[in-house]
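Just the one chain here, the form predicted on its own, laid out as structure tokens.
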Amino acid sequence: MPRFEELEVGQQVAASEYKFSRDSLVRYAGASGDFNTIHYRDDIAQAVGLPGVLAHGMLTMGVSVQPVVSWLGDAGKVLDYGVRFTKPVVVPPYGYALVKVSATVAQLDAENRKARLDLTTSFEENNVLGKAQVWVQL
């Protein structure tokens, strides 16, 4: 369990990597009910001007907060979470797309024992989420 007193602005508190494969997208589609064909058919994705099959935005958002939840040890300590989608994660037909996530302390609220963590989520050296912020209670 992280301690508020031990945190400093600029401190990285969590990081992880996730491999998105086409199988991952199919499983996520089944769980979420999002069967948009841009998430599993190259011909449809390219026909609408996309570079290829894209990972679901909510899948990317969901895995991005997971290192923070693991660090906290309790998902109930996440008070608020928001992102902006800035770039797609293109998932190749074979192999996987590697998504890297890190969480850094951006703001500390000592009176309320809350911390804002900024997430950096990248794919092929590009940030795929903008203004990805998580407020947590400690």
Second form
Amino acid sequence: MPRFEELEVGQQVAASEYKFSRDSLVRYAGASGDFNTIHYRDDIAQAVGLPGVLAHGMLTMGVSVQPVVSWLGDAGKVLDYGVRFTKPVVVPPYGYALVKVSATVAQLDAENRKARLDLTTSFEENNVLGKAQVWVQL
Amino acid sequence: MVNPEIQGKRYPRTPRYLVGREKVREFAKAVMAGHESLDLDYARSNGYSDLVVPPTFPVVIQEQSLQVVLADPEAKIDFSRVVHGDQRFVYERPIVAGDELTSELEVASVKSLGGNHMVTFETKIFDANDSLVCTAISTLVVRGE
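I have the form predicted on its own already, so could you send the form predicted in complex with the partner chain?
Every component of the complex follows; first up is the chain already shown.
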């Protein structure tokens, strides 16, 4: 568990890379219960005018917080987590989409020993999440 | 596309959902989580009675409430045109395997923006003691023709 006293605003605390394949999307659909067909069917994605099969926003959100959870060593220390979905992650039928995540200290609340971490999640050099903020208890 | 009159509508509570340990592991693997969400001994060494869910796990409960709205003929939401706009989870306490949860959804707002509709849902998740454990706030964008 990281120590609150050692944190500084601007400090990067975690970073990681993840590979999103079609398998990842099917696995997430099953685990979450979100079977919207735009996440695994090219024909339907095309028919509704999307650039291709998209990763569930919730998959991207769920994965993006994992470097923070590993850094904390405890998912139960996450108090509040919100994101805006700004750009889709397009997942090709073969190979994978590489998603990069980093977490930086944005705000410290010494009285309550809470910290706000801001996440940057990118795919092909674009940020795919906006206002991705996690409040954690230390 | 979306019936604006559903703003403020509150849907009935979903049936109790028992958070299963293997379901937590299945979800954790799907979001590429580490041993924190998979290892029972580790969770217990952190002081929990069972596995702690990954932070976005309440979406599984929220989804049950959303299905009720999407199936509501009054709401008139075309699922195939739905894109997720934003999402937030506010925790009152950690959720662990063994918790029995229900959810209650309210349509917080319906807005129109450039031919699209934006619907914000607030889903309150309660445990078996009827204590609030988490609030899930979600905005769906229903894309226009």
